[in-house]
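Just the one chain here, laid out as structure tokens, in the form predicted alone.
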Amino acid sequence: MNEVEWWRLKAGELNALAARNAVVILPVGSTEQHGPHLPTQVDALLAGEVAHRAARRAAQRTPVVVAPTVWSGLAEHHLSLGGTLSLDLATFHALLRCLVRSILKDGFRRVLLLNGHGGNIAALTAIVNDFAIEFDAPIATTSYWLLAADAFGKILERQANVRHACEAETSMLLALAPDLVDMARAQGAVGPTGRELKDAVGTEAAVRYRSFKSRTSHGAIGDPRAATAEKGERLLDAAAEAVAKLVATEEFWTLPA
């Protein structure tokens, strides 16, 4: 099987992949609190795992390589609960710009910023639009759980998709790093524990800043009690398949800008 991990490849091998117009997947996560039962690395770990699984699948159809995961994102709203490292928007934009610029200078042209953190979504949408215009290259982004939403909905029992330190994320961590999961504390990690904005105004169309602590006293939203490692494997495979399909869809990259 072809190697897909940037860090394991030599410069000459990466140059050869660039010459073949390989897609570069750049996982973008976060380091933040994940309730009383999960570690702070969840978003970065899952973004990287999905990226590598997807790349191994997509490599059968198109050249692809996975860059090292960006482990910090926009997590200001989690700082109220501790254990969180966050960038501000300007730094996030600048960091990703430097990385994408480097990837393009290395000879690659197609870049997918694979997101693993809900707080990054709005910024990444604006950022890839900026980069595509500035660099005149097909730069894209997706959040793995949104891309695999239909499949996730059929696997999960108590929620429709990923929330936070929930049935989905806890299941995927049980599959990947069970030693980092404290299921004895999952009973006390069902949320939200506070009133949600959409319940107050009757719509999700209105947006305002809220700290996570104002929404959930323990840091979790969802129900991790239903999590299982078997469910986690199915979720990871579904996400990998969805991302692999996107990466290998030539028209996605070649439609006129």
Contents of the next structure:
There are 6 protein chains.
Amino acid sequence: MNEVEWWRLKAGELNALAARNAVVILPVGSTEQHGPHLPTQVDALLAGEVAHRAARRAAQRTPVVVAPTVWSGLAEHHLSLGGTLSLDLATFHALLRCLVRSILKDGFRRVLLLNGHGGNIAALTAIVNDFAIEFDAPIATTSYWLLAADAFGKILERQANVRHACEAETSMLLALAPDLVDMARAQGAVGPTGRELKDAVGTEAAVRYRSFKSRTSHGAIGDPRAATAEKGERLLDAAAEAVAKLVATEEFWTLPA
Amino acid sequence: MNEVEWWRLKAGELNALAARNAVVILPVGSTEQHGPHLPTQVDALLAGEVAHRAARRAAQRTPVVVAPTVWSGLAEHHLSLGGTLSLDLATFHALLRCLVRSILKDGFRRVLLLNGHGGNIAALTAIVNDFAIEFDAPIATTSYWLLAADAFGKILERQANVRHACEAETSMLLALAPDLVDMARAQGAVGPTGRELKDAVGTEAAVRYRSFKSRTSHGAIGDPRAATAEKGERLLDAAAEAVAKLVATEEFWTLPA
Amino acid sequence: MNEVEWWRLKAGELNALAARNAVVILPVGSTEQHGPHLPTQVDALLAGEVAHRAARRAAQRTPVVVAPTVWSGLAEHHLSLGGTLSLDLATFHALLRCLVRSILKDGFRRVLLLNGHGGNIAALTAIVNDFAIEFDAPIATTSYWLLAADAFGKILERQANVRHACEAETSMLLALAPDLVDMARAQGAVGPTGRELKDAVGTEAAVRYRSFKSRTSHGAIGDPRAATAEKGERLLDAAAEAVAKLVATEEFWTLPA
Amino acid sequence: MNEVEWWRLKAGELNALAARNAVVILPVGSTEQHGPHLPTQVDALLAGEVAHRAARRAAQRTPVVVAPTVWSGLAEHHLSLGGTLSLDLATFHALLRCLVRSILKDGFRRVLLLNGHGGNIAALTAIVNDFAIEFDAPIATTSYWLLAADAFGKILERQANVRHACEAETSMLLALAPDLVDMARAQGAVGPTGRELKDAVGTEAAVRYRSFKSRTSHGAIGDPRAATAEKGERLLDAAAEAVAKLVATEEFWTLPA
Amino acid sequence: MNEVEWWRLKAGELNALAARNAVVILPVGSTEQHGPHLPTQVDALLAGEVAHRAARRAAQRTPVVVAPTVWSGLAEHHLSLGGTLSLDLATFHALLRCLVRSILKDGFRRVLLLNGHGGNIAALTAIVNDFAIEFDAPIATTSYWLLAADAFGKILERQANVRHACEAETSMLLALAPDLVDMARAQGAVGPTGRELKDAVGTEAAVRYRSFKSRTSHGAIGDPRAATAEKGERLLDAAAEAVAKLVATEEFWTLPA
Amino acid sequence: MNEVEWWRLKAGELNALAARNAVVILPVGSTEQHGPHLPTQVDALLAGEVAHRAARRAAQRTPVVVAPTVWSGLAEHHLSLGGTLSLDLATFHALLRCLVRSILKDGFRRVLLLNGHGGNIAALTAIVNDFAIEFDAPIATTSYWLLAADAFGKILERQANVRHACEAETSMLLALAPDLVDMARAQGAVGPTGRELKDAVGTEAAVRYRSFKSRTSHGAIGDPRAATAEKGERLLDAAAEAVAKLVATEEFWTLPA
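With the form predicted alone already on screen, would you show the form predicted together with another copy of the chain?
And the full complex, kicking off with our chain again.
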């Protein structure tokens, strides 16, 4: 099976992929507190894993390569709970701009910023649109759990979709790296433990900054108690399948900009 | 009835409102092509009108003032159709930062960036979170048609919610400034006229920059033919009611950050 | 008579104006404390009104359109008196750059930044020169009361030209929006009430930042007691005439850069 | 007589001056084409010379020190004639900000940016006002020939005040560094040789970027033929006297900001 | 043995390390072409590996944790050979600033930016000094092969120290990830194959940008033919020992700034 | 002998030099505390003097011109001792970028940033590489005492090369401007007087910000007691010779980038 990881490939192999107009998946995650039972790099790990699985699937239909994972995003709201590395918006923008510019200079044209962190969604949407001012190439973004929302909803028992350090993320970690999960500590990490904005105003359409510390005493939101490795495996595969399908959809890349 | 418009108030009156901890609504819109039948400043006009109506309603429950409307946002995707004024992301960010900083220096603490332009949603979400790094105050944002989504869905006949130069926007303009609407030209402005990304990939969770020019030959998306001034009046009132309720919800502003 | 306001025009109409090489007037004002008797948006209101009147006059000689008014400028010196919205220099620069860039992308080439706020004069001069590094088009600026200085001097009784919340501004507001003027409060809003830098050093050639709060207890500089609507009307017309003449002077735009 | 040049002083001597609350004069000039008969650094040389003479005079009344001359400013309009070094506005701003910040960190509080280049006037005015947002200290600016306008008008024969590579500048160079002046070449350098904006519109209140190349074939504006070293000496002394008086006027520095 | 990798740790564990004043090692590498025989992420892999080994050794003497590896640095000079991801200087600066700021907010105080890429050395030196303006904490940097220069010189046969895709890097990769090395292709990758600046001017003290493409036809500089896994193991251990010693030297962190 | 100083030349003369593809030497120094016996502008003075002497020598082999000296660099580490003017890294970068851009616009292509300040070395190396992204021209940098290291080592008695306010700098100042040197105060300025990082960790490969104030009570590092004007003259000539040779080496400028 062919290698799909940029970091493992040699320059000549990447140049060959560029010549074949391969799609570049750039996973974007975060390193931040993930409750008492999960390690800090969950969002980056999962974005990278979904990208890897998706690339393996898509590679049969279209050339594809996975760039290294951007492991730091917008996580200011986690900083007061410790263990968190966060970028400000301008730096996140500049970092992705340099990476995309490099990818284009390397001869690729199609780039998917595959997001694994809720705090990045809005910024990535704004940023890929801003790139259109500068770059003449299709630069796209998606968040894997939103792309696979239907499948995720069917797999999860206590949540509709991914939250933070929750049934979904814990399950996927149990599938991917069980030694990094402390299920004993997951038992009490059910949240939110504080009052939520949504409850106060009845909608998620109103946005106001809130730290996780003010929302949950332990750092998790969701219910990790129902997590299992088997669910995690199914979630990862569903996400990979959705991303692979997107990557291999020619029209997604060729519809005029 | 008391004046709620910042631009009409004198400094002393604004200082008195600041002393009473009034909420400042900062409407944020856009000036951009709006199809063959609508003027370019629809999004800014409507954001300002909703803010004004909301402030009149909310003023009975909490002090509130409406700042002048930011009439330019992220509209790069409209530029190739002409008549459009657009900011890049960094400038949009800097502009709002200076305005919020001024509002806080003027003695206010609670600020709502009330959005009236689809292209601004993601950026505003990212930006208000970024402000949390710098400002120690509750800065919030919402888009009026998302906040009033339920009511809008019931009023509109051919769309679930607001699109661009559509049934909803045309209706509201007919209510607000009928002389600026050319319904004769609206008859053919039904769109999209080009193939849409969503149809290609079956979801809106995947984002890729696309100009309006590539999606619609006339600049509109939606169906303005069903627009009426009566619907427009109801939409404006529904939006105003939802925003007024949000503004007057103490807990929205006081939940710890 | 043809419409000259960008915000009221449809994209197609603006494209037609661009095709005719219309001059774009971009009014630039401020929103800031204006003494006890005037509303905060005087400078933006007057810049927009002069632009509108000028465009109506010039339109008979050359195609012209008035962009929406930039209602926030450099007003740090007013912030400590409240009611003020101010941009820093870099943001003011970036905002105008994005707007000018959009106007050029929309197909126009000739742009006049018509200033209505004393605090913006120096920055606008520096900024339009800086634009020459980037844009290959004639971008100009003027302040209406300086352009019409001779006429203004003849109309005003107690001042040589416009000051702040003074005979001139109060007169023009009385002509434009008398309901926003409180002449009862104008009676005491005379002059600087504190010692002025100019008196200390005998010249205005030496510049040092001074807040209005340190110069005047009430926020006004000048003598609004002599203001009348009739004077205001004459001032507005004189300003409009001067701007119209400038806009319609072909050589102003075509002299080589 | 005590040394007033920062660059010649030792750190301990500067610390002693800071302890005495000395005024720091920071000369700001330009390096740019100056017609066929003058060297490129006229504006920086003269700003430094005026600062030096002023400091010597003022030192008897108030402690004062002259920082090294910022020899590059906003000179984009000279670049197409060659020999020119120019900064863009943001860099000019950042450079002065760092220097002022350093001067304040060194223990001084009063700073005068003494300008010697017409292209810097507007930017310096905007910039010192912008510094007020960040620095809690009196930062001032003036242009020596405007401060000494009355005296200059009496000394000059063919001009009211300084222009570019003109009677005034040539005279001052003849006084300061006659070996750098080529009076033979000055004879034909009388300008402008092209049509001027002012003539087209009848006022200098309308500003539009124009390169010197488009205004004068030789790079000079004014009439250097009437220049003499004796006039130059008188001009330098008049400028120095005006600056010295300003520097030593306590009220200029102490009037509340 | 205790875990030292930030990404594998939970927030609570990191908070405990911060409370013990642990040193944070932030590895900084690059992703760039590495000749025909090595994968693109050599510099990031090795920086991370040295950091890991160093942390394990130092942990017996002082608490220490290894942040995730910054895998992109200044690699513009490799871009024309493909497979390269590069940041510009301002973005590299901003990225590291955000990460350091986060680490300090997380409660740590001592940070070592452990570099693994030649192109980053100068920038890191300038950047850590610049951080001193903003952060009141000991932020340090070193490049592992310079810190362990003596040991490296004794282990290597054909080079004095690390070059690019050379005996040293190839050896270390053979030790760390032999499946990523293609020694068959290493045989011809001996360089430089073009004329070097140093040969032209006889010194490395004169710096001028040169792309690797202009210096070597295959992308390597040095002689990878002499590489062995055994040497690589010794090199990695020598580097780890040197870094561990530095990290555990109390005086390095406590000498007054 | 022909003039080599940009500031003394007229635009036409510079244009002629540009037409001959002259090398532009841009000296970059610093203005900062230099111990009790030396003036603050040592680094700028010496960079300018070496540039001047080098240009005179090189001019016989290749056309060359010396731009004015950038007299402020990265000197944050000297600020707490007073008398220091420092730029932050971004401003230093922007300043040099504008100057290089101007030089290229003036028609020159070859630029040497000749450094005279230790604190600038790393930044200049990073910056000239960063310029390669933007400018298509050979922009180089060197520090004169590193370029002439061999010669300097032979001339100096108590140091291997230049330090700060030391035998070398004091000697060169004695040769260049003896009236600015106070040898009586040099007697005690032997340093460092505090403990050095290098002694703590045994290498200079580990970099951590340290102020000069924390390293030396008097501001000097090295031993100025051995300084003589004769040594200074030899040092200046050796530096000039090395720079002249570099400037005149065609291959240095023409090797492909």
